[in-house]
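Here we start with a single chain on its own, the form predicted on its own, put down as structure tokens.
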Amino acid sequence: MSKVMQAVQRKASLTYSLFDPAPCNFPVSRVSLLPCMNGRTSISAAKNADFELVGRNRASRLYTRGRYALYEAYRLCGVGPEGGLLAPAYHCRTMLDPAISLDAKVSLYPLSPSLAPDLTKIEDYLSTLQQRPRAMLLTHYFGFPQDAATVKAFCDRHGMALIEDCSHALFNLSEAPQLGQHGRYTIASPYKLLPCEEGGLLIAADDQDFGARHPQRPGIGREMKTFATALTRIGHDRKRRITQADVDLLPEAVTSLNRRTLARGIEHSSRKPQVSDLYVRAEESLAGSIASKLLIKISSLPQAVAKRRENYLAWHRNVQDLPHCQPLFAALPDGCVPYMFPLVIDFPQDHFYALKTMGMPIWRWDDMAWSSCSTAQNYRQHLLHLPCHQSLSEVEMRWMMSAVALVMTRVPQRRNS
């Protein structure tokens, strides 16, 4: 068998469960999912004595996105035709795309309901693999630290490099850092937690682990495009303008929804051996823009840390006694700076559609490789990612929390999925 055919078979070993929302004609989100520059976002060179950016005192390189930093981490760990990747069963496609681009076999490991790796089951699973993975990806979901020390010891026993995925976890405790301390490489995505347009950090435990290859500096055209995109997003954010009147109209909006039959998205599967549409091979070796580097450097950590925690706790209080939903995590630990508020809903066929039709900003990982992990298969449709970032206004938070409360209490459960 040719090497080309072997690579195709490795890629095609994954079956993807896909959700096509096109028939739903969902409106544009009325609130920004990610932080952006506005009057509520402070820029300051002042640092928070309690927090710093992940990997601040380690060697790092900035790519345009975390997915391309992952590509380099996988490559440096030997992930490719001769060595696979062990990745979490609950994932965004861009966590797998870099390994697929490297012609590597991707194996998915099971997770507990709290999204922690199930090491006992993984141990059994590894014994069934013909090719031992070169690296294991550990994701600190939503900014909540995993037990990386235990996973690192597990990887050492099995001859795998540990890569810490901090794409949801940019902020670290200064005195007792918990994130990015155990992986051979750590990746982070500043644009998801700070008001910049792009940025994927690759952080090495040792300078010698980087090798000679550096990301390529973007040309002036790319720099201008990034700047123009930032200005456009600021303009879109200003146009949204949620007001108290929008909050007051929510009960009427839910009543109107209940009179309608909402169009459903299309569920299908695919075994196409290719990267997702979100992955651009031409950007694999491209460095982050100068503008993004500057915004990362001067963004106010105190404001980001305080507002994210404040908004997360407001969400938690709001949903605590609601029917048909529950927070993924029971509490927000000291020192944890959340990326989003993860909410598990019981009836996605009713409540997800209703919320999206109202213009709620929601992410959901419904484009995912299939696995036997029941947690991942359940969370694919049932786990919503809701914004809690520092750019949100008080009225935006009220609007979102009121919308969730009204949908959970007033939209009937016609289908259980």
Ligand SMILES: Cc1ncc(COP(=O)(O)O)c(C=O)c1O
Given for the second form:
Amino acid sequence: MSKVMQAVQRKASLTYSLFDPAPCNFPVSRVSLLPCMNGRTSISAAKNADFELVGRNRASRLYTRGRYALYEAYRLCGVGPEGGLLAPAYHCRTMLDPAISLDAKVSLYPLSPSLAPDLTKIEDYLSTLQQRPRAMLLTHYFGFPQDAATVKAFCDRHGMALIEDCSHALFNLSEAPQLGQHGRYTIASPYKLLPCEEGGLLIAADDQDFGARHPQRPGIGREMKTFATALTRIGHDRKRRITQADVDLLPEAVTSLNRRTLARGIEHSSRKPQVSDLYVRAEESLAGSIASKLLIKISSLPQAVAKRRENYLAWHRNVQDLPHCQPLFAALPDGCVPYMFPLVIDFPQDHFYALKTMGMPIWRWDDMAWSSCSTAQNYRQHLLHLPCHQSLSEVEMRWMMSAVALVMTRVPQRRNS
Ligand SMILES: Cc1ncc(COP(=O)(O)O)c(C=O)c1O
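With the form predicted on its own done, generate the form predicted in complex with the ligand in the same format.
All chains and molecules follow, beginning with the one already shown.
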């Protein structure tokens, strides 16, 4: 058995590495991390000839979030006390929560630096087991398609169901779809890529594979609440508008940051065998709202696709010559519609803190189950997820790119980061 999987195997119940940012008092992000309704987010019933939503023309069900679609996919594949889940070592908690809710054992599999599953090591590990996991989760991180055909063949050989995780990947090329083509089930999170408040899609490769259980329609109270939350978010987004004056002030902001000592977050660990606070068991069988369903249907795909690619490429050009950071992926493939711009930074102790203190919108999976996968351990602190969505204005992009450039070039780094 490979050393990596041996170590994973010994951790029968998961240990989570956690980061508590409370002492840092980071301000609210100055720019929205997800798309929202504004003048730049087009709604149009016009069809897009080139792109379609993943799972189009397949049987699908809408839940409130991808995590609850995952719950149903895991359950339908037999994940539970009798059979475990093989999940990627680099993950957010909501990818594992549904399996924990089903009382299943979760094994984490190692990934290459480009986040592809290391099939050789997984094969070694599987050969040591008496009982195979029931399903393997394959994540198309940041919208970049994995080699799902190869992973499907691997799963078939080992008697596991493949579940494609398209939480970051909603748009498929109409002529040559690459996403959701091989999984027995595919899940997606429309709310991450379109300006709707919620939405978790469960797509079955075969209609027969759907159990009789349908998600429950939300009551009118829940529908109204979702609508009200959407309106509140539009209000918040209006308030945090960035102007050229904010861009001009950035050099000064970095200078004053360099004079301060920034409070540090707290790293700790937990072995609580429970779902995270992000997982609400009562929502496991709840259908997505009518408003979200409608927005998914009428959001303009051409605008989302074009803007996401344009913003991603602008990020890529902006960081190319910067010190202390590298894009996770060397190029943006044709037909790939990115969810975020993933940036690997060398000195998180300096640069992550500086950026967050300036109000930079950043997601980082620093709340993660421990594994001996070096990629996951490294990316937990070093990989930043930066927005490139269709609702961003030019000045917001300029502000974010200038902030990263200034921090990388002017905030001093210490070697022990
Ligand atoms: C890769 C991935 N898969 C699944 C999920 C769960 O999706 P949702 O947020 O729609 O519940 C997430 C959530 O962030 C995710 O990043």
